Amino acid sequence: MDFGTFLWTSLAAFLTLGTFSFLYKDNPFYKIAEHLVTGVATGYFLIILWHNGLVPNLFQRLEDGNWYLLWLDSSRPLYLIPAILGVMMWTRFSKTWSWVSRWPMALYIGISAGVAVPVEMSARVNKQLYATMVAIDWNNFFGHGGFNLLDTTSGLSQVLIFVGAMSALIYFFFSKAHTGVFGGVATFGIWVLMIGFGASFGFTVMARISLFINRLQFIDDNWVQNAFNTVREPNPNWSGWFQAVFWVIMVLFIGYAVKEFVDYRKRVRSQTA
């Protein structure tokens, strides 16, 4: 690792530690990271949308025309319409002309809603129903190769998925009172939902923990070990500057911690006095 790359890694480590410092409280390091990411993320997505969205969808389609004729001589001049509509969106900030932005907004909403009706019905409702109502595997009802209740592809699991999904849907049906058989099915539905929520929650927690471990590994493997050259294959480019950068960042955080501790002591003393 050369010194330039180490400086970038140190910046990443500084921002990582700064973000983690929010666990203590909102502080200057966290604020720096928070404000920086707002600008960088906005700029990043603007550039990605420009190069991957606007250029291929608009500019490359109009490029056989002449810009001084507003590309009206292009082979696909109709693509000027969304561009004009897009510009009309910018009237949003004018009090007098903001109504103009409703036209492109209406077009956007209309097209999106029109696309959503059949597509969502197909993908989220019909296909989910097809996958839920499969033919029951009677030959392996209690599991493949004998009695195995934890077999997720057994006939019993297929029945449980169908009954569970239908019961959960019935739980969300509030046009009929949840009493009698209907109420019993709805109660089973909420059990299924609770088990599902628990499993999803546990899965999410584990994903976050993995991410947390990954950040700690980054700090240790990529930053601390490179700063002190304790990596498996010693870095030939290593110099004392690596450690110096490390200590500058650490002094910033330790200095802030000491300042906070002194402030805390002062507060406690003033309260007791």
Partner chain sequence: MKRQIPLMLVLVFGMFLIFQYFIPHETSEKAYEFLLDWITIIGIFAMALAIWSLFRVTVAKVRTRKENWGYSIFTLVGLFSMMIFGWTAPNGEGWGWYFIFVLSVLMAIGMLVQTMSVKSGRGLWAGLMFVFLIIAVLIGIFDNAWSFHFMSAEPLENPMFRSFFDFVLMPILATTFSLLAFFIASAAYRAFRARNLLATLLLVSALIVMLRFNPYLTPIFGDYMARTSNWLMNVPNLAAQRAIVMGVGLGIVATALKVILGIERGYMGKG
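Can I have the other form now, the form predicted on its own, not the form predicted together with its partner chain?
The next block holds one chain only.
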């Protein structure tokens, strides 16, 4: 790793530590990281939308026309209609003409809903219903090789899916009091829902923890070890400047922590005086 690459690595480490510092409280380091990420992400996605959206879907489709004729002489002038609708959305920033933006917004929401509803019905409703209609494999009821609850193709797993889905649906049936056997099935439906929510939440937490571990490994493997040249293979480009950059960043965070501690002691003394 050369010194230029180490500077970019140090910037990434600084932003990582700055983001983690929010665990203490909102502070200047976190604000720098937050504003930088927001600005870079906005600029990045703006360029992506321009080159992957407007250029191929509008300009390239009208390239056989002339801009000074507003591309009306193009072989596909109908593509000017969505372009005009897109321009109409910008009237949202005008108090006088903001009502114009309602027309393209209504078309956009209507088309998006029309496209999304069948997709969501297929992915979240139909496929879930199909999973409860699978024929039970009585020959492999307890799983291959004996009693195996982890075998998702076993007849027992298929029965549990069916019973769990029906119980969860019965819990949301409020036209009958949840008493007796019906209430017991509804209670089992609550357990099924809680297991599902817990598994989903646990998966989300583990994904975030894996990201956290990845950042810690990045700081240790790519920054600290290169700063002190403790990597397995010695760095021929290493110099004392690597450590200097490392300690400059660490002094910033340590100095801020000391300042916060001194300010805290002053507040305590002023309150007890």
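Note that the coordinates shown come from a computational prediction; the quantities given were computed from them, not determined experimentally. Residue numbers count along the first chain shown, from 1. Think of the rigid core as the biggest set of C-alphas that the two forms share within 1.5 Å after superposition.
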Please determine whether the C-alpha atom of W191 is displaced by 2 Å or more between the two forms following superposition on the rigid core. no
